[in-house]
Each structure stands twice: as structure tokens, then as C-alpha cells.
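So this first bit is one chain, no partners, the form predicted alone, shown in C-alpha cells.
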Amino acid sequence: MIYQSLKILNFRNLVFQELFFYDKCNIFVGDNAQGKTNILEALYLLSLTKSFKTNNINDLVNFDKDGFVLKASFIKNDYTYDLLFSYENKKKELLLNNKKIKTLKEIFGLLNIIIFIPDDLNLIKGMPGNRRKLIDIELSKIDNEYFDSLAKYYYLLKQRNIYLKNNNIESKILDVYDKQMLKYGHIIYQIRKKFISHLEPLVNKYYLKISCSDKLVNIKYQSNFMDDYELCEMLIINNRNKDLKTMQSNVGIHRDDFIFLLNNKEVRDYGSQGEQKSIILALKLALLEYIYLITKDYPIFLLDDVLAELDLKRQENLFKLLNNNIQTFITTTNLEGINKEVIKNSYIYKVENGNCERVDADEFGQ
């Protein structure tokens, strides 16, 4: 998968940009708050129709403008796609090859992107919802059954929680909710479990290469669901009184968590900053490989200010792992620490005050 070009109009501080990309590595260099991350945000938004920085789409509109437009051309499996996302007068529109897209499912996973951002440390230290969200996004991209089951499960969960706040609750109605949620929840549980079992050895492979450590990484899947369908059903029934008292659903895959261990110790409690960063980066590289193994197509890799998050040794090890088959986009304040061969085989862009132009590396002393 390759991004060929991107046109930007009134997106954050990027008033107008037309960029053409290299199929290997693209490096955006500039001081903080100049617009480097905004370019990656635009690339990411076209993939999921959501930003990785904000849930409020109005935050993405350039000051004093009514909306923004993003238009990209990308290649997947030797076929060229044109994708346009516009937000004008409070209305979103998505066009794929000039055809209007009505539901996210129509394009979800078509333009596949893996991103590493500084806030990803919250995947280890933050709330379980952060980890579930990552797993849900990546699995939904490559598994239609998962996408459908997840959407149906969370719709039922929302309706069940609303119903639990009623004054007059009928057991028969809760039975209907529980039966359907059990059906979809068990599908989600099984797919998550299988996914983690395949992902864990890949994370270990990349953790070893990044950190040069022989410590073993484990991903522990914590769920109150289990393989036995009937036991799951009993668990839901046995928790009904608690649900009625708390007026919320206390059992189900919406409570799942994924715990990272290093030599059998929880990384969030005992891991150093360097170990935590290495595990997250290894996780992202593992996702790239896993998705390729399933789809036979590498996702695009976005690295936002990653060099500031890694020491020189880990930076060096990371660049050794960048696969020429994976188109990569990197933001950084300078080119120091980046392997000269990587720089030689990259497009370099200078970003300043919302303007981005391709330059020679020698402009930065390289």
C-alpha cells in the first residue's frame, strides 16, 4: 500500500498543500507547532475518518474557515484509488473514486495505517479502554465478522444500559438483550484470544531487536468471558442483581483488558520508560507484520516525533527494522540520529509555519 499524493485545504494550520510522496520513507523536519503532525493527522484521518488527536472535528478546521478538504491518491494491490474527505458547513462527505461513501464499513481497512505517537505510552499506563480501542480498530480492519459483531454488541450494550435505568424492568426483556450480547460477545472473545496468541510472538521478535534484551514479553488477555458458552451465560445471569443495583452492565467483553508483562512482571508497574517505549514500538511493528500475513499487503507506517521518545541505540535499531516494502512517514525536529542510508533513500520535507516543501538533506547539514 502506497500513498502517492495528498492535497490539503484549510486543515489546521495547513491552508493549502499539494504533496507527492516517496514509496519508501518520507521525513518531515521542523520545529514544534509548525504543522508536521498535522500532515500525519490528515493521512490518518483519511484511513479511519477520525483524528488521533481530537474527537471534535471542528478543531481540525483552519481558523476563520468554514471547513476543510483532504484529497489523496493511493495504490493498493496495483490498483489506484482517489479518496476525498470534506467537512463543510458542519457536514462530512467521503468520496472513493468519485462515489459517495455512506457507511464507514464500506472503506474500513481499505487504507490501512499503523501509527506510533508519544501518547501511545498510555497503552501501557492508561485505562483498559485505550488497549481495547487499539485491538478493536486493528481487528476490525481485517475481520468483517469482528467489525459486525463489535458494532452489534456495543449497540445492544448501550440499549441495555439505558433500559437498566428504567423504573419498571421486565426480566424477559433483559433475557433478550443478554442472549444477543452473549452471542456477539463470545464471537469477539474468541477472535481477540486468537489474535493475541498470534501477536505475542511477533511482539517478542521485535522487542528483542529494538532493545537487544532477552527479556520475554507476554500479553495477558483478561476477560470475564471464557471458552465455555454455557458458563458465560451463567456468569451473566448471576450478575443480573448487581446490574439492577448499579444500573449498568457489569459483565461482558466491554470489560476486557490486555496486560503487558516483561519477565512475568507487569510493565506498567515495573518497566522502565525505555522498556515501555520499546514494547509499544515492538507492538506497532508486530501489527504491521501481522496485517501483512493476513492481507498480503503492508500497511502504511506513521511515526510522529518518535525519535524524541527513543535513545540513540533504540533509534538505530528501529531504522534497521524499517522494511523497504513499508511506506513510512516520520516527523522530527532534526535529522540527527537518523541513519545516513535512511536519509539518502528518503524524501525530506521542511515544514515551517504551515508550509511544507521538499528539500535536499544538506539543508539540514546532512
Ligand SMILES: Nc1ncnc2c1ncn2[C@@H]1O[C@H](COP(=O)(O)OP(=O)(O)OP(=O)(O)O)[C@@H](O)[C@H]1O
Given for the second form:
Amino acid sequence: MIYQSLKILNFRNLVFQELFFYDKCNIFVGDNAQGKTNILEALYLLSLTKSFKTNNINDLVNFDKDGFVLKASFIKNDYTYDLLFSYENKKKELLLNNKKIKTLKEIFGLLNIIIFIPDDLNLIKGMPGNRRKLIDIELSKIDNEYFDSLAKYYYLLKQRNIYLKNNNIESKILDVYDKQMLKYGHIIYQIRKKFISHLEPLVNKYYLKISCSDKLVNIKYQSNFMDDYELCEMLIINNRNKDLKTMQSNVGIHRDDFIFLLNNKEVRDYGSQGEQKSIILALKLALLEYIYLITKDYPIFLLDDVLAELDLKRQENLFKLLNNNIQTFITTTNLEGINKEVIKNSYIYKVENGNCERVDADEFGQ
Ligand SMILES: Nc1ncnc2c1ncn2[C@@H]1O[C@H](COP(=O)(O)OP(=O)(O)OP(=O)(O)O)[C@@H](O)[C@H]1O
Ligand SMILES: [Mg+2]
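With the form predicted alone done, generate the form predicted in complex with this ligand in the same format.
Let's see the whole complex now, leading with the same chain.
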């Protein structure tokens, strides 16, 4: 998958930009607060119609304007697509090849992007919800059954939790919820379990290559669901009284977690900062490969400030892993330390005060 161009109007501090990209590595260089991350945010937004920084779309509108427009063209499996996202008069609109997109499902995964941001450390340190969100997004992009089951499950969960707050609860109604949630929950459990078992060796492979350490990474899938359907049913029945007392649903895949272990020790408790960053990076590289294996097409890779997060050796190892078939967008405050070969084989853009312009690496003394 290749982004060819992006036109930006009134998005954050980027008032008007028209960018043409290289099909390999694109490096955005600039001081702090110039607009580098904003460019990645625009690229990312077009794939999921959501930002990785905020849930409030109004934050994305330039302070002095009322709306924004992003227009991109990208190539996937030899087809060229035009995608336009606009937010004007408080209304979102998404057009694919000039045709209005009504539901997210129509485009989910079409423009597939994997991103690394400094905040990703929360994937290890933060709440289980962060980890579930990542897994849910990645699986929903490549598996329709997962997308549908997840949507149905969370709809039922919301309704069930509302119902549990009622004064007169009929057990027959809860039975209906439970039967449906068991069905979709079990599908989600199975897909998650299989996914983690495929991902784990890939994460190990990339962790070894980035860190040059022989420590073993494990991803432990923690769920109160089980392979046996009847046992899951029993679990839900046995928790009914607790659910009634606490007025919430206490068991099910909405409580799942994914724990990272390094040599059998929990990374969030024992891993160094560098080890944590390297595991996240290995996870993102593993996702790229996994998605390639399933879809026969590499996603686009966005790396925000990744170099500041890694020592020189690990930076070098990362660049060696950036496969020429993966279009990559990297932000950095300077080019120092980046291998000359990498710079020679990249497009370099200078980002200054909301302006982005392709330049020669000489500009930065490289
Ligand atoms: N809605 C908005 N309208 C105008 N400017 C905005 C808006 N939202 C954010 N900004 C500004 O955009 C500027 C650039 O932000 P961005 O996060 O892209 O910087 P950056 O180049 O990635 O910097 P750093 O190296 O510090 O990460 C910031 O000064 C920020 O205040
Ligand atoms: Mg930034």
C-alpha cells in the first residue's frame, strides 16, 4: 500500500499543504512544535477516520478556521484510490473515489496503517483497555467476522449493563442477552487466541533483531473465557448473582488482557524503558508482517519520534528492518545519527511553522 499524495486544508497548524510522497522512506525533520506529528495524524486519520491523539474532532480544526479537509490518493493492489475526509459545518464526510461512505465498515482496513507513537508505552504500562483496543483495531481491519462479532458483542454488553440497572429484572431477558453474548464472545475469544499465537513468534523474531538480546518475549492472553463453550456458559450463569448485585457484567471478553513477558517476567514490572520500547516496536513490526501474510499487502508504517526513543545501535537495527516494500513515514528533530545510506534512499522534508517542503539532505548538513 502506497500513499502517493496528501492535500491538507486547515488541519491543526497545517493551513494549506500539498505533499507528494516517496514509495519507500519519507523523513520529516523539524524543531519541536512545527507540525511533524500533525502530518502523521492527518495520514492516520484517513485510514480509520479517528485521530491517535484525540477523540474530539474539533481539536483538529485550525484554531482560526471552522473546518478542515484532507484529500489523499493511495495505491493498493495496483488500483489507485482517492480518499477525501472533510469536517465542515460540524459535519464529517468521507468520500472514496467521489462516492460517499456511510459506514466505517465499508472502508475499515482498506487503507491499512500501523503506527508507532511515544505514547505507545502505555500499551505495556497502561490499562488493559489500551491493549484490547490495539488488538481490536488490527483484527477488525483484516477479519470481517471479528469486526461484526465485536460490534454486536459491545452493543449487547451496553444494553445488558443498562438493563442490570433496572428495578425489576426478568431472568428470561438476561438469558437472551447471555446466549447472544456467549455466541459472539466465544468467536472473539477464539480469533484473539489464534492471533496471539501467530503474533508471538513474530514479535520474538523482531525483538531479537532490534535489541540483539536473546531474551524471550511471551504474550500471555488472559481471558475468563475458555475453549470449551459449555464451560463459558456455566461461567456466565455462575456470575449472574454477582452481576445483579454489582449491576454490571463481570465476565466476558470485555475483561480480556494481553500481558507481555520477557524471560517469563512481566515487562511492565521488570522491563527497562529500552526493553519496553523495543517490545512495542517489535510488536508493530510483527503486525506489519502478519498483515502482509494475511492480505499479501504491506500496511503503511508511521513512526513518530521513534529515534528519540532508541539508542544508536537500536536505531540502526530498526532501519535495517525497514523493508523496501513498506512505505514508511518518520518524524525526527534532526538527521544526525541516521545512516547516510538511509538518508540517500529517502525523501527528506523540512517542517517549519506548519509548512512542509521537500529538501535536499544537504540542508541539514548531511
Ligand atoms: N487545532 C490547532 N490549530 C492550530 N495549531 C495547532 C492545533 N492543534 C495543535 N496545534 C499546534 O501545532 C503545533 C505543531 O504540533 P506537532 O505536534 O505537529 O509538533 P511536532 O513538530 O511534532 O513537534 P515535536 O517535535 O515537539 O513532537 C503545536 O505548536 C501545536 O500547538
Ligand atoms: Mg511530534
